[in-house]
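First, one chain by itself in structure tokens, the form predicted alone.
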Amino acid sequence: MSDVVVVGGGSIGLSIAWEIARRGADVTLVEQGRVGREASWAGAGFFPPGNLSNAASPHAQLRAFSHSLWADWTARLFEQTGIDNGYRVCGGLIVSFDASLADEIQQWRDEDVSVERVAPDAVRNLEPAVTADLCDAYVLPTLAQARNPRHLKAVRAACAAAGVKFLEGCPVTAWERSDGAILAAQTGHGRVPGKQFVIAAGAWSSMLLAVAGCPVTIEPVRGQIALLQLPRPLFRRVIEMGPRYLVPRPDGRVLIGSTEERVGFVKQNTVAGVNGLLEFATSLVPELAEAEVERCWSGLRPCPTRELPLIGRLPEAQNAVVATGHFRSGLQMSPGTAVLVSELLTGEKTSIDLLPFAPARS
């Protein structure tokens, strides 16, 4: 019997498994498909900054807490696995075609995060390839990025080195329960017993939570992404406009994202989705029209019915913890979520207050 059974092998589940295993627990990770191949792998991997001392909202606190951990996690992963996850502080350029960004800038200043407003006619001094047809812009110098597939590979390798056991292609169909506790996860390959359980199954969490006595809605939201390739980088900062972005890699590749489509569990690319991404990209950086489209893909993000992820013990199964519903921020918030869940599992005081994230509040 494992000390902890983690259900879900995305960035959240993998990170929790590594964090709790390196604290000495015997951990089994159960994944319905292949570890690290769903929404976590499909994302673009960039991380807004934060300042935990001044973060006012629960979401900002979780973002800031995770931001404070990324450099250390990257160093430890490289030391243990030799895998470079591509983490680097590249800065971000946030732009608008038709609206002032003054309110956003003030929010960053209120959090005491470094932010620099840039006049539209001065943007090209920072990033010459960006269009001059902007209404407003600002720079976040400490925004960072990592390469999702490399990071997931590194965390999986670190999990294996820490003794985590993997059960892939093994969907959980039910829970064996008794006296307000979960005894085992029921799967098509038999029962998986454990002392404590973590539900971190992303967009597939709703069914698992419902049969555990905690009916909440986690909706899959499809995000399409396109990858371009250039002989050299045209810009160095991540460029954001609302929910869409361009993420430059040092090798000349550029990720374009992302759509937000409520289409159920349909994971595919569409002509309309990809065309919209390409039009967005070339409107911001016209030279991208000459880039090669290397490939496109999509992922299903877990969107809760509220603005916050669900992190906390289940009301009807006190030996079970949920960690899901991070929507667009799964990879970004995975270090912080992993530490917080590990603190819950070991009975420690959590680094930030988890009451706002409790599943009973959804």
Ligand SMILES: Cc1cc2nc3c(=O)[nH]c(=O)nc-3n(C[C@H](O)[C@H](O)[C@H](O)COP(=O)(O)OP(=O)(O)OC[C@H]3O[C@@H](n4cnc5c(N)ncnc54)[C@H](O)[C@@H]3O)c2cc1C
The other form holds:
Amino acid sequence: MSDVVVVGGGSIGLSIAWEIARRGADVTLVEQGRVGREASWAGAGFFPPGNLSNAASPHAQLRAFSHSLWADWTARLFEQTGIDNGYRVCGGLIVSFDASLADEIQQWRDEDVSVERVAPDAVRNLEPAVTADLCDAYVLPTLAQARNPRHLKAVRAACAAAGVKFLEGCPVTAWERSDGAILAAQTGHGRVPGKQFVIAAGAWSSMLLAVAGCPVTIEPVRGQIALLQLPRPLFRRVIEMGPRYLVPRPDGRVLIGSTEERVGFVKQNTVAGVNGLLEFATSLVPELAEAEVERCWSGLRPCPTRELPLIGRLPEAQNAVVATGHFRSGLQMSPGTAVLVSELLTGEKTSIDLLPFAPARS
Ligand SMILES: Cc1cc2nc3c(=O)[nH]c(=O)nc-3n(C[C@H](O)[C@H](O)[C@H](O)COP(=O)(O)OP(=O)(O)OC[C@H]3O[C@@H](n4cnc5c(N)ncnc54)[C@H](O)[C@@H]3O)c2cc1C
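Can you return the structure of this protein in the form predicted in complex with the ligand rather than the form predicted alone?
To see the whole picture, the full complex is given below, headed by that same chain.
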């Protein structure tokens, strides 16, 4: 019997499996499809900064805590697997065609995160390819990015090196329960017993939570992405405008993201979705009109029916911990979530207060 059974092999489940295995636990990870192929693979992989000393809200604390771990995780993953996850501090440019950025910028200032206003006519000194038609622009120097598929590959390899057992193509369909505890996960390939369980099933978590007595549901929210290819990088910083953004890779590729669509478990690209992304991209960087469209994809973000992700023990199954509902920030928040869940599993005091994230709160 495993010490810990993790259900879900996205960035959250994989990171938890690695972290708890590093602490000496015997871990089995159960995945319905292939590890690291859902939202975590589909995401853009950019990470707004944080500052733990001044993070007022629980969400900002989790973001800041995770932010503080990324460089170290990257170094350890490289040391153990030889895989470079592409993590680098590239900086960000927050822009607007109207004067609507005041509230967003104030939040960064309240957190004491470095943010610098750039006069619209000076933006082209920083990023010459960006349109001159902007009304407002700010630089976030400590925004970072990583290559999701490479990161997932690295965490998977590190898990394997730490002895994590993988059961892929193995959906968990129900829980075997007794006296307020889970005894085993029931799967299409038999039962998987464990001492403790972690539910990290992303957008598919609702069914597993409901049968374990949790009042919160998780809705899938589709995000579409278009990937462009250029012979050389046109700009260096991630450019953000509201919920949409351009992420430049060092090899000249540019990710354009993303839509937010409540269409159930439908993962496809639509004409309207991709058109909207391409128009957005060329309105900010006109030269992108000449770029090659390499491919498009979409992923299903896990969106909870409340503001915060769920991280905590399930009230009706005390040996089960849930870690899901990270919506638009699950890659960024995966190292922090993994450390916090491991602290819960081992009975340590958690690095930040997890009460606001408790699954019992609706
Ligand atoms: C287009 C897009 C852009 C994004 N950009 C960013 C970004 O720039 N930065 C950022 O931090 N985040 C970003 N995100 C959000 C981020 O990708 C998600 O928050 C994160 O991937 C969630 O991770 P997860 O492990 O919870 O879910 P997933 O990666 O979806 O993993 C859940 C896994 O659980 C498995 N599973 C489900 N049910 C079962 C079951 N019953 N039995 C066994 N296995 C099961 C699934 O098959 C899946 O592999 C983006 C998302 C999208 C879609």
